[in-house]
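Next up: just one chain, as structure tokens, the form predicted on its own.
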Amino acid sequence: MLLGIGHALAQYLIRKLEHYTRLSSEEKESLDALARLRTRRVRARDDIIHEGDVPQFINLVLDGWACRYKTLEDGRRQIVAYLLPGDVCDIGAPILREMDHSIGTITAVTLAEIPLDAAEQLLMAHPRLMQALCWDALTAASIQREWTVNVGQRTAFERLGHLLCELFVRMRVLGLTRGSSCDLPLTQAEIADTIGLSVVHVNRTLQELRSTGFITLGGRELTIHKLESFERVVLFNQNYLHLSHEGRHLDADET
């Protein structure tokens, strides 16, 4: 999924932000120009930035999968978010001055490393972009709340099914699904670190999900059969992803 010169490097970020507000051609071009200033390729299952580091750039995922995670002193890890193409890894870090979590890759990832002063200049020049990125940050916080509910209240079956639905819907927003299928490059250990189960329990729950006929999972590909029915079974409601904003319906000149 590595993007070539003919592509808008910021295309996935633009697609996502346009769920919140329609962007003008100038705004899109400015975003893409910012993404082209400096790029970096990071290999799979490596760290992009560590807890305690002082960020020098805002990192934008151009392709591949990454995650936010926290690690305890004894090595136990909790994954607290997945970062997909178009996700800004650390937009708040320049304000906080120090990373309070680490960001690692799941697959090989291409990043745009956006200088802090360049990002500030862009947002000052284009207030609508600032508004859209604020909506995106609020949606990320909404996803975090849903993950708290997932770990605290849902059954293992519901937790895993809910996570699969969320990742599929987020990939669909980006145009990265293939009918009812999408990439799913997660190991069972990574899923376990996400939903608070042991690897053995994740394996057993995956078998249970497969037995229902709702999902097919193999070869790093997820297929969800009868998505709406599966959503009801695992108590998944898309409202926390905030995908029905005015941006889907308005032209840039109307906002």
Given for the second form:
2 protein chains.
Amino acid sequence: MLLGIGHALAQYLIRKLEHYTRLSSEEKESLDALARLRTRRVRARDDIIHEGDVPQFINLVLDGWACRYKTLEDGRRQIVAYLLPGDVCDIGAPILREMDHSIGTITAVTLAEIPLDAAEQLLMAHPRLMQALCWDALTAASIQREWTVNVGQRTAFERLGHLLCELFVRMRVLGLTRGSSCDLPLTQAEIADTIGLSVVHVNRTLQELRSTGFITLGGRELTIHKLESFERVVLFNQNYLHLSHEGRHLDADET
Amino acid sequence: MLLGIGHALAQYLIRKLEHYTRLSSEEKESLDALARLRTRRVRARDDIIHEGDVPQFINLVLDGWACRYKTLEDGRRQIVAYLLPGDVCDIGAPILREMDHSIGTITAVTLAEIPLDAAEQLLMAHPRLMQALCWDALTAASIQREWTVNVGQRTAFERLGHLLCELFVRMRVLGLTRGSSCDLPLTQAEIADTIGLSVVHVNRTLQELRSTGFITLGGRELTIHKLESFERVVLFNQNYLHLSHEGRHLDADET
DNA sequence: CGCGAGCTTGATAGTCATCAACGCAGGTGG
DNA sequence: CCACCTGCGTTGATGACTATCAAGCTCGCG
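Counterpart to the form predicted on its own, namely the form predicted in complex with another copy of the chain:
The complete assembly is shown below, putting the previous chain first.
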């Protein structure tokens, strides 16, 4: 049975992992079969899993946007990561047990709920998949470090610009950009909670960014007109995303 | 050959991992043997490895303090993690190849340089060790998320207090506290680069913290007089360190 | 048509950065 | 043994950046 990638439920995960290493068609099909075992639909602005929960599945985002966030007692909230299609919510589930943060949706989201033991079997059988998922997890950790730099050192202008660059590049990896545009379903309040600014200030900083002519943002769509230049202006360097990896020549069956 | 833990080079790593799972004496001895293969001494305020380097070893901190940091073109610097004894510098080395950040020392540091293949062999032979190291890496990622929250949402007062709590608790895990005191070899400039404040403001915030009576800090030593209360004041909740883990009852040979 | 969510704008205040200077202690060299 | 230097901590004055408060706006929706 040969699936066109375009019809694979796990297409975005596969596309992302192939930035690290080629996968055999058997590996892709097994991955996709796992994603088909059980899916779940969550509506926009709803919670997928809560801090303190013990996940029973590995949740994989098949479609839509979600975010990891933490809340302080007094209601302050920090979004610590965005989960795009192909991202895994709780890779550490079997080991850490309890969630130390919550995951909520931005848009409506389709999840694959993958049983822990099925996932384990697959990874034991396919070392390359295991490696690719390790790469994914390590890259996620790298992104987290960059976010710490972002809120710790950069100005409001750079922070926001940097976030937009990152999201655009990550969407492009998934094939979810249209030329220099992509979806950006975030409200200004969500952006504020991401980069540690007030909503009002995000609004003003956005105007400042727009006035440079580099970006257009409105109606849930982001356009970055001259990505290269814009990246320089906001001090964005995509090395931390660990794309363009040597390992891609270590090939699987097809080539 | 039975080593007293106190004499094992890898004693702190072992002590830390045993917060997740018991290790057999063979596992401990193998770990320690790896650490003895090759060691290196780095003096204080020096670099261990640079952004862009491709590490040839897995570097394990045997003794002393180090930090991960990133620098922006204009010189701004953000410390994104502290590495204490028992912490691994470049766990992702075999997979990510290129370092996306630098690692520098705070104090003089003793490193074990562990050959990649030797490490791989050990982990393949001992699944429990592999699991324990995964737990360690996942916990490090969790800490990174918490740091994002720290700089993104908390006030200067809470930020600094939270950092002190974290460092104290992590030192206690290693058995490196003396009652309610522990070493704290950071300068105010380093603290500033950690929590995204200016040196001047760190200085003033420290005075504010001292004036609460909860902490004493000076001459490289930190004392937290009433940890529980202090934790509440600065909104510190140690769940994200993933200590006190169920898994510890899954036992190894000795018990 | 009224409502609410999200976006926008203006005014004001607070937090924190910057600049500049001084104190103090340990280390170096004469 | 003392002058000097340097790294680190401390203090005061000033101003920039960003939060907060309050209100108006727009648009999709019941």
